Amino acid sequence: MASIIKTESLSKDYGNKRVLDSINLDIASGLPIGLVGPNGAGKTTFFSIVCGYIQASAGSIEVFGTRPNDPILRGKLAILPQDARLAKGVSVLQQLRTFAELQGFSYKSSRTEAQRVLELVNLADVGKQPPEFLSHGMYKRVAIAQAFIGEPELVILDEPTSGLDPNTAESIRALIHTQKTERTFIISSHNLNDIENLCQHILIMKQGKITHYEEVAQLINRTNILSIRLEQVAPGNIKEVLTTIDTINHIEISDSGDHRITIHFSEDDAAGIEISILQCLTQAGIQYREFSRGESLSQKVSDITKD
């Protein structure tokens, strides 16, 4: 597949402070893929010199196999920042027919193109209201439909889900899982949930470098691993409880308040594992609320980039 963005020791100062450092890679286009990292590990700057808002301090960067602010890129990549932005006291319709205005559409068909997209999140009857009138999660979904305006090759999507009720939530990865056929989604976002049940590929950011770029599947290991969420704080004797099944090699329990076990064990015992653990959990009182094969994503991104 064809590159989509290709970085070479790509880095950006601020002053005496290095946000990316000697960042490579070389981003094909596909199903949708997820960059997480704590706060501070160079995300939004990424984004903003992909985006052509600001200039890399070293390196070289290509989208689409030019620079970023070439005006050939109008409309084949689009954003949604985190903390988008709407002008007050104009219309959400009008704002979202001016961008598309911005993209190349006529005056006449930017309204049918604004119309198109507010329907995309549901709210194809809030047209006429300025944003200060919209709630929370109305406002981001008109956010959210501004990055869906024509048809982008690539679209970034920083905390699509952040602040929205479930529902609406939801709503918006049903939307994504729509249009990942179509083109490529580049999501960033804290809930790491929504990274494991959006997208293929993961890159993994810490200190403005790249730690890991592979398929989320790969990096959570779902052979011969389990992960249970306990009800409850793990009880003291959960390692002694579990550990009378000779196929568990080691027990881990998670210190980041989920309270969440890890289960390591033979290969060669998957079919009969699970079926052991539940009757050891059970005879010994202990519920459980989620069970699942494979570390979550969570705790592994947590263990890469915890200091």
Second form
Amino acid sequence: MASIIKTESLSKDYGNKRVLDSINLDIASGLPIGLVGPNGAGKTTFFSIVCGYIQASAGSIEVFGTRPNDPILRGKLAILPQDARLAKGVSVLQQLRTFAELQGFSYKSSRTEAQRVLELVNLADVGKQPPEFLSHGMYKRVAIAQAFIGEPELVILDEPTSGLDPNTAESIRALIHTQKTERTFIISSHNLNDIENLCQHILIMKQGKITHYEEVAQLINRTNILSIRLEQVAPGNIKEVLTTIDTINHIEISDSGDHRITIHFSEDDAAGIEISILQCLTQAGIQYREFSRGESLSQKVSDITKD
Amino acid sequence: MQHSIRLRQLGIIARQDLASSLGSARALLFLVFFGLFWFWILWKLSDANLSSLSSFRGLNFIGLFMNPEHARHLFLDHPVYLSVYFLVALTTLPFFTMIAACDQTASDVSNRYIRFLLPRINRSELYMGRYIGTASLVILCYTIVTFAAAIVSGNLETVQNTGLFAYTIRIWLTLVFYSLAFTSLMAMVSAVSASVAVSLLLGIGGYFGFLFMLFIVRLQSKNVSEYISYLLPSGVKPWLTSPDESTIALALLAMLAYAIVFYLLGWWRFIKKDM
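Got the form predicted on its own; could you also share the form predicted together with its partner chain?
Then the entire complex follows, led off by the chain already shown.
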């Protein structure tokens, strides 16, 4: 697969503060990538360099084999910027038409294109309204709609579901799902369920550095680990209850307050282990809320990015 | 080319800038203020006894504020009403232009709207498009007011139509070039500012601060203050009312030079700036 973003020792400083620290990356086109990390990790700064909003302090970056801001990237690269505001007092449809025109659509065809992307985010009926009259969720969807104008090959979404109600967030996830075979997505989100459900690869940033770049499945080790989220705090005897099952090697009890336990088992009896564990829990009167194969991504990322 | 200009994109940005001017509170404030001010001035001037300005005493009085030779040229060779309009317009143009042109790229950056634009156009196109949009608005306003003043002048004074037309064109051209210089100055200020408010404060505050500093220096040395005054387009303003055509042509070229220099300085800052 072709490389879409390639960096070598990419760094960015704001005054004395190093926000990105010698990032070496080679992101290939194709599968959706999740970019995660705590606040201040450098995610938005990284996107800003990719899109040419800011310039790197050191190192190099290539986007589709050329430097950011190269005219060749116009129409190939689209972004949902995290905190950009649409122009006040101008209708949403008119603003999307302007974006479409700037991307090369004729004045006439820009209307069709603007309506198409508004329909894509289920907002066909709000085109005449200026953005300041829209709810937060609608505003966000309009901002997402502009990223789908034309046929971008790379779509960067910075926090696409933050601040959205569950139904709206679900509609955005569904949109990304339907589009992800046609273009490459890089999605930054604090909602790790989104990353787990939408992305094949994950990039983890911490303090301006890339700590992990691998497949989500590989990171959370789906093969011989089970995660169970209990209804209440794990009782003191839970380890004794579960270690009666021979194939369990190790049990971790989370101390982060989410009542989660992680069970490592030998791969010899992968098929029957889930049933055995459920039986044990039922017999001990322990109720669970969630039962899943592999480690929890949020727990894993939390462990990686913890200070 | 990273900074190549595409005419179509330029047109779209300029058109968007002009259209949004009519919807933005800042531009509406300018238009209302500008409109009311000129309506009041033109109305009051039409009622005033301006012919006294072309009398010996009148010219002596005006000679206190400007070159007496220029005053004689304006009030004896040309329609008095239009000349008074010309002088008021020259005096107030920097202020009005700075208000109208304070937000060329400043709010694009402060509200990060620019982040929607930059994947679609380059910075040079955006900077020039905003400049053209703003300059068009200012020029349109002065075109309307200048021709309104010419119509009133034609009704009030007995002058030949050809002479009136030629003088109106001269005034209009002068105001266009003078406004371009200040629009460029504000393009530069806007490019270094983090918000519209800062841009307006820097522009108008800086301009009046500069005039005050000039006044202080003038008390010490008239020559030095004259040299310093050429840092801003208003330093060349006295040339614009000259009876000598070559001096006027030189003044217009100087205005164009100011416009280009300020434009390029702002452009240089804008293309380097983190957005």
